[in-house]
Each structure stands twice: as C-alpha cells, then as structure tokens.
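Taking the form predicted on its own, here's one chain by itself in structure tokens.
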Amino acid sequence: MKTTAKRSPENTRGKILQAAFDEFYKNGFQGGSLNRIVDEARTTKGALFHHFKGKKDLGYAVVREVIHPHFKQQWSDPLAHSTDPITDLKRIFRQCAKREIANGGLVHGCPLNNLAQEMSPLDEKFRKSLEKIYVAWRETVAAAFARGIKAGKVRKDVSPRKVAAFIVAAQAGMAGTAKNAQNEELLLQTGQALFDYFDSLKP
C-alpha cells in the first residue's frame, strides 16, 4: 500500500509541479530544462508529459498551483481580516525578507517578478496568468487599508487603490535590486524607506 501511495499520479504530478517551480526559479522558464525537472523529480518524461502538455503547460500549472498559493499564504491571508494594515504589513515585509534572505531569495529574487520580467512579453497566457496574482495580492491591500481607514488607523485621505498599486510595485522592485545587487544591506535599507512610506499613512 505504501508504495502505491507513493507512485499514485497526484503524488507524481505534485513532485514534477515542485521540480518545475525550483528549476524555472534557478534557471528561468527559457533555461529550464525539462531533464532536470524529471531528474529532481525521480519520474520520467512520459510520466510529465501524461500530466501535462509540454513544457508551456507545466508553466502555467507552476504559476496557477505553485506560485499563486504561495503568494496567497504569504501576503494575502495574513491580511485577510487586518484592521492594521501598517502594523501588519511590517510584520509581513520583516518575516520575509528573513525567511527570503534565508532561502536563497537574495540570489534568485521573487518568482513572481522574475516570470513577469522574462515571459510577459513573450507569452500573453504566462501574462494574464501572473497578473491573476498581483491582481488578487492589490486588490488585499486595498481591503486592508480600506478597513484600516474605518478603524482609524489609516488617514482618512488615503486612496486605498493607490496605496496599494504602489506597494506591490515596490515590492517588486525592491526584490529586483536586492537580486541584481546581491546585497542583503540594499534590501533592508529599501524595507526602512518603505516603513518610513508607512508610517506618514499614519493619522
């Protein structure tokens, strides 16, 4: 029995969807390579391709069932009921970059904005597909702040549409040259300018 657990085709599907993440995460969806994915994996490409159609395929599956939760458990959900978005937001940006710094994140920067840099212009699913997640990600901190506003939290004036647009395009950015910069000093100086942008949201 356990051995049919552990060969069952979920089980196989969920090892190469993991596979693909890391290797398109080290290498890019261009450099990626299909051999690796299958190596890591401990499978073989007619199991890869029964679960999918090719290697355009498999992205898309990586962006809807890897990335997209991933960035929903880490950002989205611990807003979810915030009525302190700029308390909470600190807590969120700091355990991050920690954990980010930790896994190689410096190096290999944000999945999310990697895809959207290398395959948005070439590739318009790969596109709407990463904008389905900076979309539901805005449209999070939109909520929180809008609820931060009412709880007094937030200054009256502040468009909560705005705020939000530009702090995940901060974010974006900053993981971009913390990348390029590999300088873990660059990225926490980048994360104290933010916070300093919080606070002045502050009544």
Second form
2 protein chains.
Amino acid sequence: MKTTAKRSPENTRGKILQAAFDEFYKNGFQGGSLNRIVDEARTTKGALFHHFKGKKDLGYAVVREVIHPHFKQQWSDPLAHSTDPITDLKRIFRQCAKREIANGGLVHGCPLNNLAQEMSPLDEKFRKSLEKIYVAWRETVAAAFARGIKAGKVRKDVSPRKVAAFIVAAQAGMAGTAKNAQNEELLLQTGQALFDYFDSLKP
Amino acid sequence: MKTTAKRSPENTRGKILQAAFDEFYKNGFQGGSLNRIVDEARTTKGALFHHFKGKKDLGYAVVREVIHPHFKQQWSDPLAHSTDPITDLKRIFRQCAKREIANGGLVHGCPLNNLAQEMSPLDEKFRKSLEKIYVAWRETVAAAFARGIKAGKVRKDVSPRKVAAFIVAAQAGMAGTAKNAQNEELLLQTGQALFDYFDSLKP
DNA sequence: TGACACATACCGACTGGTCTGTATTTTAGA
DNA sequence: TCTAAAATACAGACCAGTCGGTATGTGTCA
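The block above covers the form predicted on its own; next, return the form predicted in complex with another copy of the chain.
Let's see the whole complex now, leading with the same chain.
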C-alpha cells in the first residue's frame, strides 16, 4: 500500500487542519501536541511543516479556516437578514443548545471561547484573529437589532451595540459555566433567563 | 547570610502557592512551568515536591487556598446579607471593574474563569473544585434575590435560581470578552446592559 | 529534470518528577 | 535540663520523556 499512497496536497492540508482543530479543542493550544496531530491525521511532521510554518501558524490557520467559517455559518448567516432578532435569536440558541447537548459539545465548550481565553493574553496575533470573529458576531447582532427597531419588533430606546455586546458576552459565559458544571439543566436555566431578557426588549 | 537562613515551612509553602497562582494565571496550568514557579518563589524543586505531591496537587491547592478565598471575599461576602441585591450587585460590579482596570487585571481576565475553561474538561478533580466556587457564588446571588423579593426590592415573579445562574454566566462572559477585546470600553458597555437587565427585575 | 510533497531520522531545549544528601527542628529519654 | 535520635524541610543534581522544530532523503508529478 505504500506505493499506491496517493498524493493530494489539499487533502493532506485539510486533514492536518481538522486534526489540529480537534487536538486544540480537546487539549488547548499549549497542551496540544503536534505529534498527536500528525498521528491523528495519518501523516508526518514533514507534511505538517511543509504546509505550515510552525505550531502558531497552524493555530492561526485553524482559527481562520475552521473556526471562523464554522462560526459564521452557525451564528452570523442565520441572522444576516433578520428583522426580528428576538424571535430569530431564540430559535438559533435553541438549535445550538440542542445540537451541543446531542453531540457532547457540552464537555469541551465553545471552541472560539476556549482558544480566546487561553491564547489572547499570550499571543497578540491570536487575540486579533479571534477578536475579528467576536467583532463580526457583535456587528451581526447589532445590525439585526437595528433592523428590529425599524421593523417595530424591538423597543426604540434600546442601544443595538450595547445589547449586542451583552448578548455575545452572556452567550460565551453561558457556554463556559455550563461546560464547567457539566450540567445541561444549567444551560437551559440560563437560557430561560436570557430569553426573559430578550422579552424585556420587546416594545 | 547562609547560616542565618531561617526555616519557616508555612512561609515557604505560601510563597510557592503565590508564585504558582501568578504563573498559572499568566500562562495557564498546562503552560505553567514548575521551574519558573520555584525560581519566582526563590526556592527549589525539593521544597515544592516536599509540600505538594505534584503539579496537579499544587493546582488544586491554588484553587482551594488562593482563588476560592479571594473569590469569597470579593464577591460572596459583600452580598451575604444583602436584601437589595440589585443595588448591591451594581456597587460590587462597579468596584470590581474599577479595580480590574486599574491594576491591569483586564489583560489576564478572571483567574477562576481562566482555570475553569482550561482545566475542567481535562481533569475531573479540577472541575469539581472549581465548580464548588461557582455553586457558592450562584447560591449567594440566589439567596440575595430571594431576600430582595421578600423585602419588596425585586419583582415577585423572578426565579432567584434562574436569575442567579444567568448573572454568574453573564459576568464570566463579560470578563472573558473584555479580556479578548483588550477594551475597557467594551466592559463598560456590557456593564451598562447588565445594569439595564438588573433594572428590568425591579418591581 | 526540476519543483513539489511528503517521510524519516534526529536535535537541543525543556518538562514534570525523583534521588540523595544535609541542615534544621522537634521529640523522647535519662 | 541536657542530649541523642528521629522527623522535617529543604537543596540541587539528575532522570526519562516529550516538546517544537530541522535536515536530509525519497518518491511523485508536470
């Protein structure tokens, strides 16, 4: 089987990227091991260092090419054209919570939040690329609330930016505390309180 | 000065503990180095392994003997007998935010949250001892809200447990996002939104 | 044939942890 | 109260293992 080993650089790179995401997600960036990554991806150090300059570069690529797109798809896109953010956010939260509970994502929490907590004080480039995602998320939520106000679905005196910043923070915190408690009931509890907060923004 | 080097095990242990807290706070638990800890504490590996079984044991001790008491003093105690949690929480938050901004705590975030995010999925004993702190915090807030309801300072239809769980999560998330953004204005922004939420709980 | 895409062997640095030796303090017995 | 023994509190060299990273070789493809 050695000689038939096909060559597909795009594929190899992708496998390394995915394995790196898994490893960093489970063990953190500092705790993550390149050796385990290449083992998991069924390739070698040579391949890894051919495609990436080093561990940090690999980390940046994971943020840029795995976490960011995933996040955009799961959170930003569904809200992109919403004119009723309260209703839509509730739906998205419910979906996300169900999905996380179903496939055990509760154990390791939010990959964005995890990396951000660990790496942002240690490496400025990490912080900036992660912050990009947060900013995008906040802007998406804020824009949706601005449209919601125009559409009469949200009270006119709420500040979209303020509310968006708070919701993003609350969501991150909820994922974190639920992960630490290993208790999905806690996630549901905080979720209800968040929904109550949403309702307090209705006209 | 060698001969006058006095011996005080309590003191040595304490210095190691404090140095360990600093190291883990800055570099995380996995990224923290025992060598740096003993250097910082001006002692040696022998002393460290005499007082602690190993790195993990040292970590548990940091949680139990440094983080937990600090947390209790800063957050739980001031709320212990409050009958007006909305007013008192606002005051405590303001104090904490001011303090964190002043001494640069914004850079490294909340030590409890940091350790929890990193270690709770990796080590059950870590998770449990950290969860103890969260539970105590939630219970303190919930009890204060229960008293607040009785005192007529909080709406009667709010669920103390639900609200407490949400506030704790929100606070953790706010510290985390502010740390990642390295932006104290964001902390103030989310703080205002949190205060608005508090006000929505008034009768 | 030359550029690319790996594989493999290997490097020095550093890790958490152990071992042995020794100075200090506490305890026990006369 | 003086002293011997035992326990404690370190110090510092040292260990095997792992880390991220590199150098070199080899097969593949245009």
